[in-house]
Structures are given as structure tokens and as C-alpha cells.
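The chain below stands alone and is given as C-alpha cells, in the form predicted alone.
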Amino acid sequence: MVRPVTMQPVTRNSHGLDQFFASLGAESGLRLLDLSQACQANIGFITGQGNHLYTEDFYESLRHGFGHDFSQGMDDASRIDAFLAENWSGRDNEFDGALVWDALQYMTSPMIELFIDRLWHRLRPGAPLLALFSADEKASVIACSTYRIADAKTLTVVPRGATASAHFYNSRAIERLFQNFRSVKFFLARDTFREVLVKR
């Protein structure tokens, strides 16, 4: 088991998410996912704009799912199945965007795959999704975070605690696990984020 890191919350610009609210352009009543814990940074800020925002806390669903040390269990295709089936399901073309912050480089594969596959048909053609993978690729212990939006440039990262790397997922890794998607832009940041901004 990983213990947990104390950090203090970083508030930082993010050009991910500045495109992000670009894409999604003037239009309200769009649907939007969060996969980070809820807050009400989150749910101002979205329904402010007119938007409705739906929440899956999905650390938390993979500590019950898979344990404290997440990636344990994600080559177990019943125990996946089970996982999915559990906490991810849904209709297809159902949000007009996606926040995952980081909750990919929490798995591994086959895991991923089947997870992002799904993600896809979740979301509507055009609709952007913005994901955040550590840029420190020999680091043997991630912090997982909660992702508080400021404004439309600006994030509050709250550390909740850490998990062992799984996995080190560099730019052409993450361009093959988004391979069915229209396009993939990386942001590059001076801290320890890369943050992509996908379009299905």
C-alpha cells in the first residue's frame, strides 16, 4: 500500500483547459462529465455558464474496485467486466464533453483500452475531453488529485493522496490509446503535467 502525500494545493494556468471551454464554444445546456471528486468550484463554474455537470468520483470507484494500489487486478478481464459494468455504464452520444484529469495513468492495460473505448462511445462526435498524465517518467509514486476550476484558465490541484505508477504513458502512447478519436493536442506545462486535449 502507497501512503498518502501531504501537499498543499497548487493553484496553476492550464492551457488545457483554456481550449477545452473554447471547443465547447457559446452553446448552453451541454452535457459535461467530471471524473474528479465533486466540488463546488466545479458545479458553480459549469452551471454558471448555463451547462449541466455530471460527477464520477473515479478514484474513489477504483480504491473499491481495485484497492489502495489501483493497478493490481486490471489484467483479470472478470474482475474489469465486473468494474465496468458496476460503475461504467451509460448511453452512447451522452456528453458534449469530458473532464478525466488524471485518471488515466491510474490504469494499465488491458484496462485502459476497454475504458477509453467506452469513454468514446459516451461521448458525442466533436466533443473534447481533456486528460493530464505525469511528465516525470521515472517517478515510482503518482499523486492523485482532486481538480477544482477557478475560471477558464485556472486550476486549484488538491493531492488526496498516491498510488504507484502504474504505468509512464509518453506522447506516442497516449496518441495510440486515442487512436479512434478525431485529434490530440498536448500542452506542455512547466510543472509536472502534460495535459492533452483529445476531440472524439
Given for the second form:
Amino acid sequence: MVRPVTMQPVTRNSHGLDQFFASLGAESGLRLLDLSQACQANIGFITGQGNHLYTEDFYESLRHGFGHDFSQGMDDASRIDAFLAENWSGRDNEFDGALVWDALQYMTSPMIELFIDRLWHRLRPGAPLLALFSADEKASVIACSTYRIADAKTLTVVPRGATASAHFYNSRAIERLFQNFRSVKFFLARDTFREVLVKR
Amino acid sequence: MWNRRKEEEPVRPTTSYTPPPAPPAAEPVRERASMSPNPSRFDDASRGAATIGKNVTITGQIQSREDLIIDGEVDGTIELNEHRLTIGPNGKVKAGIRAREIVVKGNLNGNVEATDRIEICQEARLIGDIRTARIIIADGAYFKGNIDIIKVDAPVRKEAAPQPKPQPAAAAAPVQQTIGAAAGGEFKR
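Let's compare: the form predicted alone is above, so bring in the form predicted together with its partner chain.
The complete assembly is shown below, putting the previous chain first.
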């Protein structure tokens, strides 16, 4: 049975987000990466804590780089190289934390491994990374959403469309993706998200 | 006949003076330096600004001592240190920008510094690094880049400096100063 994708904004608690900010500590002046659509809530929250923000609408970048049905183009090595060179080149150790949200679940191999490898280089050692994966193994269509930080423990998920599920990543597959990272911690939620907090 | 100019001057009241209602009126009145046949299609805040129309392309350095609206194409650098820059919905700008206030409704590619605030409207597209005291971004806007916030402890507006007169109309200046102080360094929708 195909589960319908809800298009209503949903406000939910996020233990992963809570742990993400807790692991940053009270330090300010950190440089954080946000791969959701730029929004006032995230900019206000992160800069309000005295941190710097690099934001990129990665869903839009994928659509721009690979076309609307972007999962189809991710088996072309030359396109992947061009996409990563254009969108994902940066300095080593430049970020103190990364809010990747659901960007990874739009990618298939080998794109996702190359992307995570670049991410590993761009994060400083010990930096936390928060990613969300669909927990619905049977979903053929997944919602693409914008993730807005209401507070350190609360997220508002605003759907912006839907796309064919590129690949289902179970816990074992996620651990393999982050095998070069120091730790991987899962947070199970009541909804269709699996939150993953990773330490570089 | 010889004294016509003097006779046409308005008679100034000698007993009372009513200050202008809005702070921008404190600036000297300037002639419109419009390059567009239809510059009045932007919002009220852009009135009195120079305009680069949508059929105009400029390559090079722009320095302005008044507000500027760009609805055409600009490639280079733009400096309006104490003024407001609006990039209209048809605007395509590839430039480093420094201004007091920047409003983006079109396409902007470049690093920007706005000493007061930057506003990125819905449908706008901005790729570059932002350095500003305040940022306002609408849902649907595309932004890619760094955001660095300049901390402003107590913004002081030039027009707020004179002592307010007892007339009711003069109350506009202190109200605006209060809003500026409350919003300085923070981000409110």
C-alpha cells in the first residue's frame, strides 16, 4: 500500500537536534553548515547563538545539477564529479557542525559515498553531524522538506514536494556510510524519520 | 519684475515650525536621476532613488550617494555606503556590494555587506557571502553562502540625534529609534 505524503507542516520534538546543539557546548563563534532551504528561523537561531552559518539549499542544488528526477543522473561519474566540484568543494576542517537533514537520502551510490567523504574532510575532528533518513522501508515516494529550528529541541518540518525514494538506508547501511566517523547514534521517532547523530 | 524670484518664495511661518513627518525627509531633496522610463513600479520605500532600468547593462564600478534601484544587469562593484540598494525582480547583478541596506528581489551573485540590513525576498536568488547586522529572508528565496552577523550594540540614527520638538508630529523619530535598538543584531520575522 502506498502511504500518502503529507504536505502539512509538522512541529515535532527532535532528540537528535537537542544532542547536536548539546555537543556544540556553550562555545560561540562556531561555523555551522545547514543544507536545508535558507529560512529566517534557522538563520536567527544559529546566528543568535553567536555562531556563523553557511547555508545551501541542497535539494535545489541537486535539481539544478541533475535535473528534476535527480536520482536518475547519479550513476554518471562525470556528472557527479562536475556537481561536487561546483557545489561541494571547500576547505578542510571548515565546519564545526553540520545540519545535513534529509539530503543524504536523495542520493545513491557512488554519489553518497563521495559526498560523505567530502563532508568528512570539511568537518573538523569531533564535529557533530545531524542527518535524517526515512524510516519507512516500503515508501516509494518520500517527502522533500524544509527543516526549521523552532528551538534547540523542536523542529518544524515543512513539506515542499515529493520525490521517488532513491534508496532505503537501514541502520546497518547508515553505519557503513559513516564508517570513517568516530561514532554513530540513532534516535528513533514516532513518525517516519530516523534521526542520526554522527561525530567526525 | 526684478524681484519675481523673491516674491515666489513661500512665506515662512515665523511663529511655529512643523517638522517633516518621516525621517527620510531630513535628507536634502535630490533630483531624480532616472535612467528608466518607468521607475515608479517599485514600492514606496524606493521613491526618490536612481534607477537602472531593465534594458540597461553596466560593467564596472558604481558609486552612489543616493538610493539606487537596479532592474537591469550589472557586472562589477557597487558602493552605496550610506544608502539603500534594491535589486528589482528583473535585476541580474554580479558584483561585490557595500551599502547601508540591500533589498534583493532578483538575481545576485557576489559577496555583500550591508551595515544595517539585507532583505532577500521571495523568488530572489542570492549566491555569495553576506555580512550584515540584520537579515530578513522570505520563504521561497534561494540563498547559498556564508552569513556573518555584525554585532551592533546601540544603533544611532543621524536623524534621531536632534532633540525632538514638543509638536506631536516630531514623535516619529524616537519611535523609529526604539525599533532599531530592539532589532539590532537580532533576527525577527
